[in-house]
Every structure is written in C-alpha cells, then in structure tokens.
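Quick heads-up: it's one chain on its own, the form predicted on its own, in structure tokens.
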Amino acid sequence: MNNLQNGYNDPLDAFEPKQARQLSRREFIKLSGMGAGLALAVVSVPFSKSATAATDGVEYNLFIQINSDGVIRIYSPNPEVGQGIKTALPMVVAEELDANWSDVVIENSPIADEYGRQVAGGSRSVPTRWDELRAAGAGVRAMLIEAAAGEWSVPSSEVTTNQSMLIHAFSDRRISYGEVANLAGELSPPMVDSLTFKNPEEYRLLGTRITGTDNMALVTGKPIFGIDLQLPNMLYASYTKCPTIGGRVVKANLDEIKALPGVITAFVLEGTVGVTSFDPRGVSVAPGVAIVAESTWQSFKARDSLKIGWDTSEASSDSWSDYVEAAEELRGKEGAAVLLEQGTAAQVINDAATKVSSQYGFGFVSHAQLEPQSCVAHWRENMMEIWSTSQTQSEVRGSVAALLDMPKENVIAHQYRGGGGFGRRLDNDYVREAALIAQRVDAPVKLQWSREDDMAFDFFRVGGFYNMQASVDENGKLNAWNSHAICLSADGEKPNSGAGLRPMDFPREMLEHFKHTQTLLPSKTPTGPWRAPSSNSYAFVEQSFVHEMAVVAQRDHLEFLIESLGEPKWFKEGDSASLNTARAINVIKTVAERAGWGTKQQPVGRALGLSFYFCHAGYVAEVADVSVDKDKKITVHKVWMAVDVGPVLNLSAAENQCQGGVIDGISTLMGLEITMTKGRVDQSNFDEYPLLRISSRPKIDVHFVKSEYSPTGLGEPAFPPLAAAVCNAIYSVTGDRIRDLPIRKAGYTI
C-alpha cells in the first residue's frame, strides 16, 4: 500500500517524455503531450520502418501505415520482454482506428528519439502511451471518413467504419481503408481536440481475448529473440569478468589464448574502476578480457583456459552473513534517521497492552530472466549499430554514443524481443560492453553472456531487514505503527536501489501515530529494479504484520484488514500513484468472496491466507488455498486474484501477466536468494537457484473487477500479495510465523 510521490527517487522517473513544441506535418509532434492544438504527424526517420514494408504505404503517423491492399501496419514503440506489450499497444491504435485485426500487421517500431519513452518498466508502458495511441488511431481514421466524404460528395457526419471499411448507410456505399488510403494521405491531419474516441461498450477489441503477435513463432522456436540473430560475417564474443564483484584485470594470457581454435582476437578492456552501480543512461563497463572467435563454442571454449590476474583493492568485499549479524545488532537500538513521524506512535505503543514487536528479512535476488543477457554490435565508418534486447531502448544510443564519445546520430538502435526481463534489461551494461568489444573487430560480432555470467554480474534486487512495532487499542483496532527499515546503501546517503521504502499512504494517512525510521548499512554489492522494485518485499513484510496484529487482536484478518484501510477515498484526487482506498477495499471484498472467505471449514492442516498490495497504480487482492503436511511440505493449491488496473487491454495477456506474478511470488518466497562471501556471488546456476517447478504450479483465478480508471500496467502489482498471503495461510495451519524470505530457510518444501 505505497505510493510513488512525495520525493521516492524511483529510477524510471528519468524517463519519462518531456513535453515537445508543435512543427509542421511533415515534422515530428509528439502524441503524448496531447495539448489542444496538436496535429498528427509523419517522422522521417534516419533508417527504415521496415525492411519488410510495402513501397504503395501510407504512412500516416508514428505508428499507422495503410497500404493500398488494405494492410495495416501498426509500430509498437516499447520493447517486448514477454508481457505482451507488443500487441496491447496496437491493439489501442486498432481500436480507435476501427481496424479489423485481420487486416493488421504488427511491428517493432524504429528506435528513435520521436518515440519518447521506449521502455518497459515500472508497469509504465500502458498509462505513458493511452492517449498518445488513441489520437494515433483515431486521428487517422478520422482523415479516411474525411476521405470517403469527398468521394462521395457527401457530408463527413453521415460516413461511419466498421472492421477497416468506410460506410455511407443513406447510399448503401462501402469502400475499405486501403483504397482510399493514399487520398486519405494527402489531407491535413487533424487537431487533436477535434478527435473523437470511442466509449469503452463500443470497444471490439479492447478487453477481449488476442492472441500475441508473436506466439505463433514462440511455439514454433522461429528466431525472433535478440540472441537468435544473425548477421553475414558475424563473429561470437564472450567477456570475463573478476568473480569479486569490481575487480579490475592486471594480466592475462592472452597470447595463449590468440592461438586457440577459431579464436581470431584477445584482448582486456580497462573498464571502470570499482563497482559498477545501476545506470542506463551510464558510461560505466566493468574491466575484463573478451575473447573474439569464429562461433560462441569457441569463444566459451577458450575462455576456459583464461589465466588473469585480478587486482580487487577497489572491489567488493561484502558477505550477507555480515549484514544478518548487523541487523541483528541494530534491532531496537535508537539512533536511526527519521523518515516520516506523526502522534506518538513509541509511547501509544509502550503504553498499549495488546501490542506486537518482530523482525522481518528478505535476502538478495537475481533476475534469472530465461535468456541470458545478449548483444550484436557492428562498427564501421564512424558508425555504431546495435540490435539489443534493452528495456530502455530510448536510452541505448545515448548511452553508447556517450561512451565512445561520438554523437548520438551516428549510432542506430534496433529492438528484438527479449526472453524476459523482470528489471535486468532496463540496465544497458551488456550493450556498452559489446560496443566496446566490437570496436576492436572489423565484423559484426554478438556478445554472449552465459548463465553464469548472469547470475554472477545481476543488478540484484536487493536484501534487508525491517523491524516492526504496532498495537491495536481496547476494541481490537490498530492505533500506532512504528517501523524500522535497514538498507543497504553504496554511498552512505541513501538506500540502494530498491531498497527504500517509498512514502506511504498506508498506515500514515489512517493513523494519528505512526514512525518510520531508517538505517543504512555499507554495501557494494550492484543493486537495481526487480519486478515491483521495494513493493516486492516490503508487501511480505507489511502485509504479514497487519496478519500478526489481528491475531493478537482476536479478530478476524479480512475484517481487521479492512478497518485498517479507514473511510473509502482518495488520498490524492486524481493522482493515479495516490491509495484509493474504495478501490482498495473493493478487491479485497471480492477475492474474498470468490475464494469463499469465512464461509466454510477448511480441512486440518489446510488453511487461506490473505494479502493486499497497491503499487504501480494496481490493486491487487489475492487469498492463497494453502496446506502443510508433518514434514513442512506445503502445496499451493489456489490462488484467487481480485485486480482493479482500470480497463484491461488484452484480457489474455492481462491474466498472463497475473498468472506470471503469482508463480513468480511463489518461486521467490520458497527457495530463491543469492549470497555473497567476500564479494564473490555464492550461487552460479540454476542447481543452487531453484525456479518452481511446473508441478509445483497452483490454479490460478484471475478476476478483474470493473474499473473506469485510465488504463494502468500489470507486470508489477500482480507480483507483491503473494508472499503474504501464503505465509499467513502457513501460520493459521502451523502457528509458525514465518518473518524471513526464502522460507526454506525454515525448513519448509513445496
């Protein structure tokens, strides 16, 4: 239950479009600003659509080109990495367009400073491109009614569409978009206060099932992610990197490594010095040696035989041992920076007979995305091109013209579909890397990571440690919070990335007493965004607390959770980051309903825990069906979902990306954590990291309550709930309040 405002430094704030200056038609205007006033218009772009693109096409914005033989292309400006954002956003523009899908061609769109904010993070891409895609759409379709007006000679008010064709009912005429798409091409677009948009029940498309626009080639293993591409000439590139994470090469045996088999070059990169910290915008590339050969097998192969000396005097020398025994140490000591105060919430608590004190700790998490990071970089001609799977495409040429110190004209972009992200993609690191490498080499050459490189070189979400303090007054009612936050911080001044807590509109706009404090303790371990960045763990924590208060209380935790919530309203009228509590209470109304909440006598050893969570403007309520056997074998056997994100856009994707959260949540709660030891990742693969397995899998029932919000995204508040509400279901079996993630740490299997 937190928010985005008040001063939190997310690291996806900085992406944002800014506002552009309106041009001429053939110029760019940026959609998203969506001013009165703004007109639609074509970009000239410095590389083509399309390789595939037909030559008779119209294009007639950013994202919509119609061809005379009534195809329809559509651009999707923000990078695919498997939550289906590739075909929701063309399905906005077909809406307002009135586009029969059929007719419909999906592709990636040029990366290009025109497209703004091409990023997929922060459950962002959705609300940034709502308006901007339905002016897109229904601008154009507004310029072909003009169109088939004048053909007809009759006025623009009485021609209507229908699945991508003009009607005029008094004449009984008809003609599709495609044969009057280039006279369409030739007016003036309109102002974009003038289009009209459709009311949601006129919706064909939005809010029904679509199948991706890809899935056809995922099922069929076509080459459609970024490490399947391949280019004539290409050469294969790994790069070692120190173990201790921030050391720098001070030799290696290169010559030995030159006269391996299909190696054609060797060589060490200086690198930055130190730890690297979490930058797309950045410079930074961790020092190692790259090895160049005639394929991947090669250059793993003789990576192999790698002997290199490590200097690690500026690197990481962290253990989480040490930050366990640390917090251990500060719990209950006082000293800690005050972050937000109100009341008294110290005395009302020591005062209070029914009150709760524990400790909650998470570990260390690595983003496992299933295809380990992967890049093609090709320079020639004082030119760099770059085919990566980003998740901040708007950033990669920046970022790279920046560190090789050229202008940014004269790198080019491409975007390829990324095997998953979670987070990891939103850090160029691996693209800065293969630029380098392919300066050095008169081919194109793909650099490839291996999954240890992956898990060994994360942006992790980060560890901590909460302690927590509460009390209810005489009628069993929460009256003062205090919480104590130790993260972990790089630089002293504030916590690593993801490890903050963000301000909160729960508990401090309902109770008179509430304290938040914090300290930091020193880490160099690299630290960034991982799905639902903080949400992701201070949710657990939170959320089992508010359990352990209603237990004490005696009171039942449904009840108990929604009297803590106060009086529905809206803490910030208007402010999609602000906690609506009628929404709020409305999903937990309903996921307790539909999991029959109170209704009927579990069977022994099984029970339904609850868990509620607002982050990235997503409500999200979920009850997990859960039993543990004498063994502390625990089966996930349901889990419901209550979701209000406002109207969902492909409800196929929608209940994938929730069903995605909900194995997620429950893969990470179970066995993953990473370690460190002297500044060395403990874990190196899959053996030592352990993914739920399929058989492991719950049902999963996915509701989506009516919502006349704008449109938010989904990646993010799907994930959080989970780890509560399993846990409190655990302890209503058990009596074992589990208060440390992963929780096979206490023994528990599933």
Given for the second form:
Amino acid sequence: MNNLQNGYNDPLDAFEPKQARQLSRREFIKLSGMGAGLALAVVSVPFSKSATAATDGVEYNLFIQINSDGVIRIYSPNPEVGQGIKTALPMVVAEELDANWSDVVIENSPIADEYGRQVAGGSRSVPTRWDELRAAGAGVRAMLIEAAAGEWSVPSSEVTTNQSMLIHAFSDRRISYGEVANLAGELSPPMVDSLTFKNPEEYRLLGTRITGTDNMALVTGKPIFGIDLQLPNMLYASYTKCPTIGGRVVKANLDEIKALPGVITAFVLEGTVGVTSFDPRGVSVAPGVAIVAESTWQSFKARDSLKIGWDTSEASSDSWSDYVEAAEELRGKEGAAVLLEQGTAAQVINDAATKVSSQYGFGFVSHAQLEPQSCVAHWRENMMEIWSTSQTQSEVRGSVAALLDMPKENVIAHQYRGGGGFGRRLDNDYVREAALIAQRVDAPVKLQWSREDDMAFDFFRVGGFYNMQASVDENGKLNAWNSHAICLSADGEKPNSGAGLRPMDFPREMLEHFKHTQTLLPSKTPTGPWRAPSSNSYAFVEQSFVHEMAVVAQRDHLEFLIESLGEPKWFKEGDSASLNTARAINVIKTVAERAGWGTKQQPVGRALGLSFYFCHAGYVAEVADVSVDKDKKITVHKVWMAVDVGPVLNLSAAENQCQGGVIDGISTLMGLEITMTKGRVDQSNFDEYPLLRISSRPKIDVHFVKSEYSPTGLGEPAFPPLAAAVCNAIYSVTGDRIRDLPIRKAGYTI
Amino acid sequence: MISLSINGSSQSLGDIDPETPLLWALRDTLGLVGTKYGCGIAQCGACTVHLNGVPVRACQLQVGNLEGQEITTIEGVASEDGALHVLQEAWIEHDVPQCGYCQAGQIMSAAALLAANTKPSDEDINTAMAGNICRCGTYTRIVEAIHIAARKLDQGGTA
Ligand code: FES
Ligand code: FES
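Output block for the form predicted in complex with its partner chain, input the form predicted on its own:
Everything in the complex follows now, all chains and molecules, and the chain you saw is the first one.
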C-alpha cells in the first residue's frame, strides 16, 4: 500500500541515470561551463525523417522548431504505447512556450543520446522530463521575446506573449512567433536560471482535456504502428522457437522449406544457450528457425511444414503445478531468510487472541498487448537500421550494436507507436531477432511474431505466493505483522523481476512488531516487468489481508484502514517514492465519500469493497460496487477511484488511463492466467486467455484530488488497487475470502 | 489472378495464393494496413472489415472466395469527399483511443451497428461489439462515443 520494494531488483533501476540529467546540448554553446543552456544546433541524425524535414524553420533545441509560417513542431522524445505521452510531453513544452495548440505539430523525436532516457516505463516519463521540457519551452519563449524586443527597440521586459503572439502593449504592436522565428534563432539561448515559468494558474493547456495527437490517423487507418511499416522491396520473416522455453535447434528441414511458395530463404539462428532473462540492454537471442518470404502469410504458412529437432537439455522444465505444491508445503510457515525484523512479531501474533494466518497466490500473466511484436530491420554496408516499437528506445542501439559487435554509431533506430506495451516492449528480444535475420538478407525485413509466439515467449508477470499473519490488540488495532514471500528465482539468490515484493513503509513504520521472510523457489521461466511491477499482484494480497484483519477485529474496513496508516506523515520528506500517509488518507476518505461508504443499505447479494495502494509515486483508492448471484456470476456495477498523482497534465488521457486500469484490473482478476507444464506454456491465444469483453465493463467514476505535489505518472498506479476492492466486496456478499488469482479458478464468472 | 472490390474500386491481387487470408492481402499486398492483426483466430476483432455491409473477421476469409464481393475497410469508411464518418468524429472528439490498435476494428463493428440501428441501446452495443477486444480497456469511451455518433447522425451527420 505504500512504497514497497521489489526485493532487490527493480528491473527499471538499471535505466535510471545516476543523477538528474542536465538539459541536453547537442553541441557546445557559448555559455561554457554551465550545463544548462539550451542547444541551438540543428538535430541531425542520419536517415532521420523528422530531422531532415526541417528545411524551413529553426530548431531552437532538441524539442522545438518554429517555421516562418507559424507552424510549431514539437518533438516528443519518449515511446508511445497508449499511455498518451506523445501528447502529454509536447503539452508541457507548448505550455511554457505559450504556443497556440492549433499551431503545434507533434512528431516523434529521433533516437539519439542527446535525448537521454527514451523509455516508457515505471510511469517515469512525466517526472523525468518535467524540468527539461518546461525549460525548453520557456527558453524559446524568452528568445522570441528578445527577438521581438529587438525588432521594436523596446526592453524585453515590456514584451509579453499570448498563444503564439508577441505583444508590446504600450505601443499596441503584435507579431507572431513565426515572423520572428529566424531572428530569434540567431540569439544565444538563455540560461535556465534566468527563465520565468508560468504559475499553474496561468496554464491554458496543462490540466485541460486535450485529445490524442494521433487520433485522426488512428481512426482513418493510417500506417502509424510498428507493424504497419512497409519499405520498398521489404521481405517478411517468421521466427520459430522451441516450445519448451530455452530449447536449441538440432536439425531442421530447411531445404523443404526453401522450396515452398514465396519463401526466399530459411536458416537457423544458433542463438544463446539456455533460457534468456529480462535485459533490455542484453545480447541474448533465443535459438530458432527464420523463414524469410515475400509476404507475412507465406512466412507463416511455411511454418506448418517446418520440422525441427530440438535439444531441450538446457531448457526450462518448470511446471506451475510444482510451485503450487511447494507453496502448499510452506503454508502457515515463516521463510528461512529473514529480510526485515523489528520487535517480536511471531511471538505477539502467537499470543494474540485475535489473529489471522492466510496464504495468498497469484498466477503468471501475459502482457497480451494487442499488437503482436514486430520489427523492421535493414542491413547494409555495416549499418543496421531498426524501426521498432520498443519501450526502451534508448537501449535499442546499444543492444543491437553489442549483439552484432559493432560501434553503436552504426546502428540507427526509429521509434514507432506500439499497440499497447504494459511492459512487454521493454525488452528488445524481438528487435535483436530481427537484426540477426536482417543481417543475412539483402533487403529490409519485417519480423512478425504470431499471437501464439507472443503468448509463448513473453517475459511474464511472475506468479507467486504470500503467507500472511497478523494480529490485533484488545482494541481491535493492528499490532503485529509477519509476512513470508514465496517467490520464484532464476539464480537462486534473489527473486525474479516482479517477484518477492516486501513491505517497506506500510505497515512496518506503524508497527512495533513486524517481520518479513522469504523463500526462493528455483524457476527458469522468463519474467519481467508488467504494468506496475510487483505491485500488480502484491496490492491484492496486502489489501485483501488488511480487510481480513478488519473483519476479525469486527471493525469497519474504512476506519480500520485509515487507523492502520497512523498519523499523517511523509516518511522521507521530498522523496516521491516514499509514502505520505496524509495523501493516502486523503484519497481513501475522498473515494469513500464519493461512493457513499457506510451511508446506504446495499441490497441483498450486493456490497461495496474498498482498497488503496501507493506505488510509482501515485496514490489510488478505489471502491467497487459488486453483486454475486447464486451461480457465482459477479457483476461489477461501478468503481469509484480517487487519485493523487500531483497536478494532472492531460485530464482526458489521465481519465482514460484510470478507466483502462480498472478494466485491465477486472480482466486480470477474473480470468487471466498463464501456466506451464514441463517448460511449455499451456495457453496459446485469446481463446485460452479471456480478456474482458465490453459487456462486463462497470461504470467508472474517476476523481483526481487537488494536489500541490509534482506531477507523476499514472499508467501504473491506476492498476493495482482493483483486485482487492472487488474481492473484498465479494467477501462481504458471500463470506467467501478469495486468496487466489484469477478467481475463475474458484468458479466465478463475469 | 484474383481481384477484389475494395472501398468501391476493383483491386488486383496478382497471382496471390487463393488461401491467403483477406487480412494479409489487404495489409501486405494492397498496403491497406488500417486493418489489424491481433490473433488470427477470430477472437479479437482487430481485423474487422465489412463484407457486403456485414462485419466479418478478415483473418478468417480466404481471398479465393471473395471474387465479386464488396469489401469495406477502415480506409473506406469516410465518405468520398473526405468527410469523416460520425463514428470517426466521435472517436476523435471523445478521445477514445489509448494505444489505438483495436480502434479500427471497433469502428468497423460500430459502423455496421449504426447502419442497421441508428439509436442503439447499451444492450445493442454490448451485442454488436462483443467480438472486439480492447486490451487497453477503452470500453467506457467506446460506448459513449457510439451514443455521441448516433446523436450526430440524428442531426444529419455522415455515415
Ligand atoms: S486478427 Fe482477426 S479476429 Fe483477431
Ligand atoms: S486502445 Fe489499445 S487495444 Fe484498444
């Protein structure tokens, strides 16, 4: 419910620059010695369409170009996978530039070191870009003002701006940004400390509803996704890997395949030995057989005739049922490894009159982003050019260069919109496959994964288990907590990516007696970040368990939850990753009030469930209104959300993320599970992986609380609270405490 | 030599394998990439097009069986003078998409619904849209946008 640490290994930590990056400067500019000037030099990346298109107009810095006809081009640096960042980041620039939004044209920026962390993950795009984008906008605005002041021979301080216009009120003169664009381009960029920023009250764009910049292209079917890219003479490839994860190709009937209609060539990629683990910068490639053909369909159809001999000696032999058995063995016990301990939690719980001991479990899940992985790669004269939907664009070049053993300068990357991400596109496994295939073909090649490939070869959200024990004192107040994470581990030393979350601020800070232990179960199945890594499963455990405690204490859940959070306090003042219980209590009280918690009698068979979670710097509380009939069919009538992620940049996109988080939450809670048997994934397509359909959607009430804190991302915190809210409501209706996800395993349907 | 009538004009597919799914013929052969691949097994609806006005899954139709039939894709939904379909307008204004990958298929299913029923109820929408998955969870806005489009239609909008 608060900042919980992902065992030892937040998978995205590797991407965090050591310290906050200073403003990018492509070339040295006159303000020597200061790292914070704005770059004036023109963006020039080889093969980059957006950069070379800048024939008319001035590129003031990495983000802004203004043409003399008044068109303002803003380059959006971070990958768009449906989180709305391609619209949100340019809004920040345009706000401080004081641009008229209708003058703005948004383009993807090139992939280049100057742009720093070009990653969509961890809900960090907004917080990490906030300062530099505001400075980029305000800096160019200052240059335009100076240019206009020079033009009019008046002091800069007398010139104001209003939506792409420069105004000298005393002499009633006006000139547009476009008209002084060239003049301003000759000026030195200002120092960041000299810039004036708008007060939030002056915002015209931020906090309003701005529709997605690609909406027109999307609804008219324009080619904007990675999968849509077509290049002249392009060929199409499929890639068949061992169904037992980590198997190696021993032999394949390549000659037969090469003779099939449309097939240009077929070959084996030796790949890496054994199972590969999540590493966006890595060089591993799963072994397999590539078929290159004249069309996607031909490359797919030829797979039906493919006969491959596999060596599975290094492959995974994981079976989900083994983990379920192992967890059963450990039920009620502590783990051998004690990770955190204060007081005498085990003793206090043992001696308590009112206590609970429960085991929770949750399965693996697939990312199932709707656009299956694809990547176009083109090899020529020792240059590799890549067009991908990677969520870690700034790692693509390095990863491919290391794989091909060539300088990074020889790899060019372009970003394309991804049809959903949810963390799947953080790893560049499919990009590396495409690069290796392209290296052996004399044309651009599009590697296309089938849905079946996508489901079998994921870096899954890891499954796992928690033993939870706690007690309340004679006043019904939580007084001791003892949790035991039973988690999967590839190396036997630390939990896998996304596994083994352990409580940090809550409830440790509020309790004298607290203990957390861990058991690692060996596993080879690849796992990786999935929307709100770790929190996506642990929130269900923690918030269901808190409700269990409220029930045994015979307390109102809302009152118990708020009391458990203790006094309003920010544990590490100034650190957005640290729990601020004042903000937590505020969203909990707000959602309870909006949902009418405790104020109305629910009809028979229907109840409200409450949940709260803090992660990725965002505070989200939810109430779900749920009914359950005698056949265990549930209806989620309505979900209320109260959210504190600081000031919201784009109300429309933020609300969309929240609605999506609820739908994704119900979908995952109800029916989604990946299992594996002896190293093979049992599910292959959506018929066995039932994503929620439109008729099961609830009404969703999204409320953003007024917040003075800095803005933080929303893609991830919008997901975690839902499962516990619904399960707590189901308990209140039926008395059935659900401790295993997905709940269709317990016979529930929606 | 197979040729199809697509968005009102006849298109030759050359010497294509007649078993090729319409989905891949549209995307690879004709470059009409608005129709999307999501599952290939009639589960997700991302590939929805109209066959003689009826919404169908392009991943399930072999081009060899389509000679002489009228096919409409997302690229042919707007009217010839370029005016957007009321659904396209509603989708943009109501900011329906997240990743947007499912949305062409959603609009095709919704367009067939509106063509048959200009004032659909929530129930009608649930039924007509049941075959279209949105992984990002934009269902709330999809339903709202269909109602908005129906109102636009009532006020003389283009369908
Ligand atoms: S691709 Fe045709 S229904 Fe999914
Ligand atoms: S908007 Fe992403 S799948 Fe629907």
